[in-house]
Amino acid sequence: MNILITGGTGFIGLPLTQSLMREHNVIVWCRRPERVAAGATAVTSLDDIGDTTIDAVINLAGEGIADSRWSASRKAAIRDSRLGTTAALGAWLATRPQPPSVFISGSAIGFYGLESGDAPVTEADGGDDSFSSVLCRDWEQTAREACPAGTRLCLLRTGIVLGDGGALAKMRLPFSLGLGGPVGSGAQWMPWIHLDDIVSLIQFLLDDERASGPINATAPKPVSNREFAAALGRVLKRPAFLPMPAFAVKALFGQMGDELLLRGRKVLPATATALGFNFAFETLEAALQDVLRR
């Protein structure tokens, strides 16, 4: 199978590329070819693909949403990196004589918005008018418009991915120094997934023709922020009781901190579970132990 990936040099995309190359030919559309996994084909322009038939597309490109405060220009860059790349893919796919059999496009659990509470959230639930929710809704709509007729579309709503890097890398230093703890009330939910599991889930979606539409990429046992802090402290064998007050989060990070750090819904992987996907890491502590051991 010839698989085209955007975001193939990123936190998820790089290990995904390395895994897919065991059985498939992988083409990575990127700006930095030197960062592409050895053995994959790097292209800086879709025109460089030529007449090669593309059997599957995995669209993961996008600026890091939690890398800095959300100024107006930062919000525009976050939106453009997602919607612009997806629209460009759609325009290119429309010129191809043979459409791919499957198009997997990134999204996030931010789709579900900021509502608080402990009610379970599945792919059937909607969002609100927050920046992260509107961003994901517009990104998914752009993917629907980009997807050729007859191509199966999967919209991957990703939670907090635990691996060597990403969100956990930002948390590790303060927790290792005994300075970690809950953020705000600590009651907000933190739907998470091990990096190995999201790579496996994407491969599962490539192969399972039953899979389509929104799919939550989260482990089946989400935890509260307070539970996450306690588990990380236990794994690192450090105290984890120093809270970061909500006012400090808002002062330091603004709207980004309010939406991404102080809010969170209890998102469950209803579709993946119904399809029979097996998570290698169902509990947070086992996932943290595995990642930190590596």
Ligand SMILES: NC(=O)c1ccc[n+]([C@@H]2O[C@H](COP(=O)([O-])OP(=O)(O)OC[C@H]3O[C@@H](n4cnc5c(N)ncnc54)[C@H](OP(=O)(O)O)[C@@H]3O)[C@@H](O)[C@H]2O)c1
Second form
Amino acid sequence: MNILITGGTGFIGLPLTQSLMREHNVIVWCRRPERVAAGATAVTSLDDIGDTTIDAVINLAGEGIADSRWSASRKAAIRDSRLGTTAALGAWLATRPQPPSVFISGSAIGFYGLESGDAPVTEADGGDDSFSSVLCRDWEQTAREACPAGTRLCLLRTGIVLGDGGALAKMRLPFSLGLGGPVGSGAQWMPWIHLDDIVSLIQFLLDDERASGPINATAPKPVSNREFAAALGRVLKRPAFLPMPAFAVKALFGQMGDELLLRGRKVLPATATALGFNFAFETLEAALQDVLRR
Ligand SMILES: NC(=O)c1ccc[n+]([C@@H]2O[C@H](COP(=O)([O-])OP(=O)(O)OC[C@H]3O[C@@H](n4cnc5c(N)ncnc54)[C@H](OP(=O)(O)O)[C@@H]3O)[C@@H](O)[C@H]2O)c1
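Having seen the form predicted on its own, could you now give me the structure of the form predicted in complex with this ligand?
Up next: the whole complex, starting with the chain shown before.
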């Protein structure tokens, strides 16, 4: 297949590109071609693709959501980078004589909003008016509009991806110094997924024609923030008892801290499981052991 990827230089997109290249021809639409995996084709404009038929599109591009406080301009950059890239893909796809067979577009578990509690959340659940929920809803709607008629659409509601980088890179130093611990009450859920599993899941969705609509990209056994902190402490062999109070999170990170660090719902991968996807890493401890050993 000829596969077009946006976000192919990122934490998920780079290993995904490298894995797909074993069987497919991968084209990465990006701003910084020097960061594209060797062997993939980098294009900085969709016009550079020319007449090549694209069989599948994977759309992951977007400004980092947890990189800094959410000022008005930061929120606009987070939204515009996702909605703008997706709409541009749609406009380009509409000009193609042959549509791709599948379009996999990013979203996140932020879709499900801020409600607290332990009720399991599946793809059938809705969201609320929080920034993350509206962002994901609008990103998914833009993908629906961008997806050509007859193309299968998968909307990937991704949890916290555990790999060498991403969220774990930010937690590693304080936990390694023995300064880690639960955030706020610690009761908020942290649905996670190993980087290898999200790469495999995207490949599974490319191939399995039964897959369409929203798909939670999270491991089958989500944990609370308190359990996450304890597991990370155990794997690093460090104490992890130092709590970070909610008021400190809000003072340091503002709305971003409130939505991303103090809240979280118990998201389950109902659709991936029903389709028979096998997670290589079902438990957090096994995932952390693997990532931190590498
Ligand atoms: N990692 C997670 O834990 C996680 C969790 C939930 C959802 N997600 C979603 O999954 C997607 C990929 O995540 P990631 O962790 O791989 O992200 P990442 O490492 O931050 O990579 C983001 C990618 O988007 C591109 N990008 C950034 N700003 C852009 C802009 N203004 N216009 C066009 N492209 C831009 C970057 O390409 P350049 O080389 O051009 O900069 C990069 O390839 C993101 O949309 C993210 O929201 C990730």
